[in-house]
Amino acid sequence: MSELLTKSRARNVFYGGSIFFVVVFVALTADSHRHITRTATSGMELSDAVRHGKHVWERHSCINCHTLHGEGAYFAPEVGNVMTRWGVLDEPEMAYEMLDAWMQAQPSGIEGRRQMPHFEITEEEMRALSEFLRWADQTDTQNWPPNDAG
């Protein structure tokens, strides 16, 4: 690579590459975001209550012990299809009471099992996480996970 490739040459391609892919890059990423607004999450509307859960979900730092959509800690279960596990994906009062009846179990306690901490959340807001947790759980992600063990 002596002749051929020169220092400056090297350099060039290295820019004009560089540029390419990065306009590439942006294009596909705007195709993508117009991609999840309109398909593939639209099964279900991104309402008050799923932007307040969503909040809810960030403030207790939940993505440090779960994975979400597979993305997170390993610590804990998958819970992007948590819904669905329980069998209330389209019900959204029992998702509410079973989310609230396991979250004011927690801690467990029981010796040797991990433990999920107790939070402090209200009425509204654990409302607003089970719809979060119902609106993810109705993403279009490609048929992931592969089964619902998640």
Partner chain sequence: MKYQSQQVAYAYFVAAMALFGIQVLGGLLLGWIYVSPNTLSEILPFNIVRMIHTNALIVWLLLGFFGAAYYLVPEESEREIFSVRLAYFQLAILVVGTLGAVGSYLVGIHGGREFLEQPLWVKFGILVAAVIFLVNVSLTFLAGRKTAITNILLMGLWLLCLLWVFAFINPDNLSLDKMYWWMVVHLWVEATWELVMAAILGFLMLKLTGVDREVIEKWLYVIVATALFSGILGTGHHFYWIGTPGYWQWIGSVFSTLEVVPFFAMMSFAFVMVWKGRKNHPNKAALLWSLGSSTVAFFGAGVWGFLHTLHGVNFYTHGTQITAAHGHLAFYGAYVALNLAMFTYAMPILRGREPYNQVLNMASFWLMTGGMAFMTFTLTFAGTIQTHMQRIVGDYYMQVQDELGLFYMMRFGSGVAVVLGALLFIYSMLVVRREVVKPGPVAVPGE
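Since the structure above is the form predicted in complex with the partner chain, I would like to see how the form predicted on its own looks, so please show that one next.
There are no partners or other molecules in what follows, just the one chain.
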């Protein structure tokens, strides 16, 4: 048995195995990077309005109740595809009007339902928030959420 695996052979197995798995790791990392940059990007450029909308989203802590592509709280609906659900993804003005009307109607006062608080958001902030949600809706999420309702 001692002649079968000498010190030299054990060292060669160790180095050979290490090199093999480092090569496999580098190849998988390169493939993952290629896949992500090719498929998981937004179809819309990151404009100043989108950036401003992201700041509005963060300042009002929307993620404390809503999810965005599965990240956040599960108290309120997923908003990563809200513009598609409302049918206004390709119409920026309609997207703004829908979001503004929804936000102005809150809280709805319907007994027994979760209530969204009323936020004092300016028209500029509302337009920016609608652009951010339109941008998020165009991100390739690889079929997330699994259904239209989020």
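Every value quoted in this text rests on a predicted model; they were computed, and no experiment measured them. Residue numbers count along the first chain shown, from 1. Between two forms, the rigid core is the largest collection of C-alphas that superpose within 1.5 Å.
Core-superposed comparison between these two forms: the C-alpha position of residue 123 differs by less than 2 Å. With the core held fixed between these two forms, residue 58 has its Cα displaced by under 2 Å. Fitting the two forms on the rigid core leaves the C-alpha of residue 90 displaced by under 2 angstroms between these two forms.
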